[in-house]
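Encoded as structure tokens, the following chain is the form predicted on its own, with no partner shown.
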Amino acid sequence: MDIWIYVNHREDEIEETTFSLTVEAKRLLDELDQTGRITGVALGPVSESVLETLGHYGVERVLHVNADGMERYQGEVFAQALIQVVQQENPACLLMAQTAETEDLAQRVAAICATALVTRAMDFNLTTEGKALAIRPVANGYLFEDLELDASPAPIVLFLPAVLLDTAPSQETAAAVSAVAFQTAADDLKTRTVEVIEAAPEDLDLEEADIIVAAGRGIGKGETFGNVQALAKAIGGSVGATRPIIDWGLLEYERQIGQTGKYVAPRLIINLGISGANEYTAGMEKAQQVIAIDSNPRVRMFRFADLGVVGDVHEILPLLISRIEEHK
């Protein structure tokens, strides 16, 4: 039994919600009453002693692909690269944590290894008599399906990052990374990149900003989603939104926080007259340091705030802004 997590990792650091699929990983061996391990499968430039550190979280051994044409994400590439290991060697499943890019490259692979996808998921179960069982929610997260699949070959999961575990290093073995031979095959390539063209702050998407203004009802239709926009600049950050900000059409669908949005988890989120409703709060609790402005000192927000402002917001954020371009 070798169950795989993918590697999710940037600038040389793996991203928390790799460390919480071991948790999963751990659980499915442990239902099963197996002896099994965790691979650890990790595509694209990224250094040993990085990989290595997958052990303390219960990680055996960690597949390391890296070849020309994989500095940046490439989905014919890494999807190329990706089916070669998992052809090889044949896991019972490989586990992902959902992003713009896992979503890309779980579909190719999926789709040319004839294997079974699972996206959303919230569960996920193997059984002894070669079924894989998952719960994922529909209907804008009112409802929930339970779906049954034949785990062979390894089904794909991609867990949605708010049901992830947080956890912590639980030994000090390090990993055996092992380097696999691959070689791109660039003239059958369909795509190929001619231009990297990096995005401005507030243009990236939610899920790889490190900072995020998130405006909420609070904020009303007027001028002042001027202010929030301009606060964003001044702090190179990326602008979110609650559902009513996007109903209103202030902000394209794309910008929405929460379980029918965007699941999020920057350095730093500042929200701004938002109420702290559940369906917003799980898509922003992975956030390491969050700031809450609203005028009613019992908002649901403030329970999740590193530091809580009550006040008029539309007063606050002026005086803000222009404090933080005198510092600038």
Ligand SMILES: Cc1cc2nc3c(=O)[nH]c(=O)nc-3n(C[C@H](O)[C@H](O)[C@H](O)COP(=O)(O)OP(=O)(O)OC[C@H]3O[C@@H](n4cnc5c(N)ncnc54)[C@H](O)[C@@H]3O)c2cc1C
Given for the second form:
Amino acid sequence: MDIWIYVNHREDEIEETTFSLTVEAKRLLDELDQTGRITGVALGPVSESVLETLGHYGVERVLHVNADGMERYQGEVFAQALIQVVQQENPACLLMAQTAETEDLAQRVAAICATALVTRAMDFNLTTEGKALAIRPVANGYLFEDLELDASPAPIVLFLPAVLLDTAPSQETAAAVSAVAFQTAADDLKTRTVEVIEAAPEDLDLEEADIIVAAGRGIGKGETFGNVQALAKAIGGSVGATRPIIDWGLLEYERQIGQTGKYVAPRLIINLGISGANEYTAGMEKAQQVIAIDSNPRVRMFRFADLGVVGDVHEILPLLISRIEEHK
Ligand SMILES: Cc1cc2nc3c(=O)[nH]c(=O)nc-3n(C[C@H](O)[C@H](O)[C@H](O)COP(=O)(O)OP(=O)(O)OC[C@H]3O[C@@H](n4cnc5c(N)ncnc54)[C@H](O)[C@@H]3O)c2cc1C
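Since we've got the form predicted on its own here, give me the form predicted in complex with the named molecule too.
Everything in the complex follows now, all chains and molecules, and the chain you saw is the first one.
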């Protein structure tokens, strides 16, 4: 049995969620009591030496497709490349960590290959009877849905990043990396990139953002919200929020973080006046560094914080912004 994981990478680094997918792949092999292997599939420019490190997490081999037109994500091209390798090799399933990019890619591949697709998966199992089972949240997280899928052709499963477990390297072995030849049929493409417009950091999709400044009810409805945006701008961050801020209409729903909002994995998140309710922290557990500012020293948010500041956001924010501006 060959379990495939999709390699998410950025700036020649593999994203943590990819390593976490190896935990799911090993679990699937163990539960079926099957001997098998884990294969990584990587698309676009990433160094061989970086891909080899997947071996430290139990990945036996990596299929790498990189060709002209794959310098940055292009849905049609990446889908063609992925379909080519999937159809050549016929894996048991393809696991991905859900991001805006994998969501787009998986839907294209599943539609063209007529395979089962599960988005926002919380759990996934293969049965010995040739079926697959999955669980995912529906109705804004109030309900969960049990799904039964055909396990052939290989289903594609997008895991919610928040349910993926952290893992550490367990061996020295390097993965065997094979470059797979692929040529874009450029003339057949229905879309082509005319221009790439860099988004201002504060407008960046939360799932793509490296730095997030998140506002909670503690910032209030007054002028402090302007300071939240000013802080984000000063440090090149994107603005996110808890549900009360969305309910007040200060930000649109796509900026909500949490169980019924976005699951984010930035390098740094600054939480301002956020108590740390479970429904919120579920969406930000993958953040690498957490700073929290809150007036109540006992709030749950501080349990997640690498740096906790007890104080009034209305006083601290203007001081913080002016200090950052001074040091720029
Ligand atoms: C099914 C379900 C799904 C949900 N999904 C989500 C979700 O996806 N995302 C989400 O965010 N919520 C979600 N919620 C709501 C969630 O339960 C919490 O109510 C919400 O996260 C609380 O947001 P908050 O931390 O901003 O507000 P609060 O819990 O009210 O916390 C406000 C914080 O601000 C602090 N504070 C107050 N004044 C100041 C000041 N001047 N300076 C500094 N600190 C101050 C307080 O000490 C407190 O810690 C969901 C709820 C349910 C039932």
